[in-house]
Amino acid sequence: MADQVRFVLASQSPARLASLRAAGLDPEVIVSGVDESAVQAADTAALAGILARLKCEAVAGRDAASGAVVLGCDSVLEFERQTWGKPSGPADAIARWRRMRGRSGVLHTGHWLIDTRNDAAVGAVASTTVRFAEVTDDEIEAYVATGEPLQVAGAFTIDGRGGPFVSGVDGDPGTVVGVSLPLLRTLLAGLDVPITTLWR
């Protein structure tokens, strides 16, 4: 059996932690403490691949790191051509359910990986097409109150309360929690690091 290899994941996203951990691996996290609102990018997809990738970097230089496979992610929501990341506050997260119920949207999350061993990078982007249900005022300023849509990208989840908001999704359902369990396996390849060697 091959070596266990260190695993870092630079997020503080309970989601992609929860993801990773279903999935057998159990990384360590470091926030890479990255302003995200200072990037910019040509496209909402080129954005998720910068902001992932920055995190990543931030993470991997850091002492703590060393030896380890750092993980990067993040998540933008592209909606009617704007880049939405997470509301401001609640009555941004409001209008932005106003807009969006009844309608579709793209979640795109990048992901970065390097190998701090040999310095190896490869990242890519996954996209995932959301369908929102037609929620009703009520639903949706209930929803705000609870406090979940202020914390993630695009203000919604499907694996948490926002789930019955969201009629179905087109593509990796992982994409939209945060990290692509597919797309991580080929990056991992790409650094001659099988998944199977992260388990716990």
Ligand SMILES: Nc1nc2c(ncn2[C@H]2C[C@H](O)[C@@H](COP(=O)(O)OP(=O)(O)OP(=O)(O)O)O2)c(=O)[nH]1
Second form
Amino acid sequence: MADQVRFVLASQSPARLASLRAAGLDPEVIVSGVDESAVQAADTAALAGILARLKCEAVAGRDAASGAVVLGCDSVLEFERQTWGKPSGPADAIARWRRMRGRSGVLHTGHWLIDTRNDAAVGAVASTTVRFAEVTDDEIEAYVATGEPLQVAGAFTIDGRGGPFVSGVDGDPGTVVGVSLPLLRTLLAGLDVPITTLWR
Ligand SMILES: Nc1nc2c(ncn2[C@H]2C[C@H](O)[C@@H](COP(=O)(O)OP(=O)(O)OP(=O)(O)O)O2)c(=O)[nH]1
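I would like to compare: after the form predicted alone, may I see the structure of the form predicted together with this ligand?
In what comes next, the whole complex appears, and the chain from above leads the way.
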């Protein structure tokens, strides 16, 4: 097979890695360690874009990423003009779900790519509307008790235990899980890297 370019995921997210592997890509993982709490932005989508770029740049600048195409991502939920990442703890997750049920929010995932071979860079934010089911207090308590909501942006998953509590999405569901594959294809093409050349 032609020389394959190294592909690095600048994220510890198991969901992102699983999505990319299922799509035939097998990135090396180099965690950025970026402190997300230190970053401000004009709005939720802008924050997702800025954090994705900071994570990507933090890894692309390391010797370990030399010669690789590096992907950084960040996901945040926009809900009634609030910007929510991962909940601060069980009480926060419960309070959020009591507000979210029966309503909808927008999950924004920022994507940033750097080709370290020529320092070309490209990025974009994908957004998907998520409709939350009318979950009961008991369901909320039980879901939070599993610990899953505490690990994920927005305090919910659509492909895990949270699946029954999301009544639908408008947009790419991959954006909610953590990486939009059609957007990744477009961004890679912008760097003259066909996504098919990254298949393993
Ligand atoms: N499996 C799954 N994971 C989700 C879902 N929604 C959000 N997540 C996860 C994906 C990411 O791991 C996490 C979003 O948080 P971040 O974008 O800050 O990434 P994370 O802190 O996990 O890693 P990183 O900062 O990129 O090293 O939430 C979902 O519907 N399904």
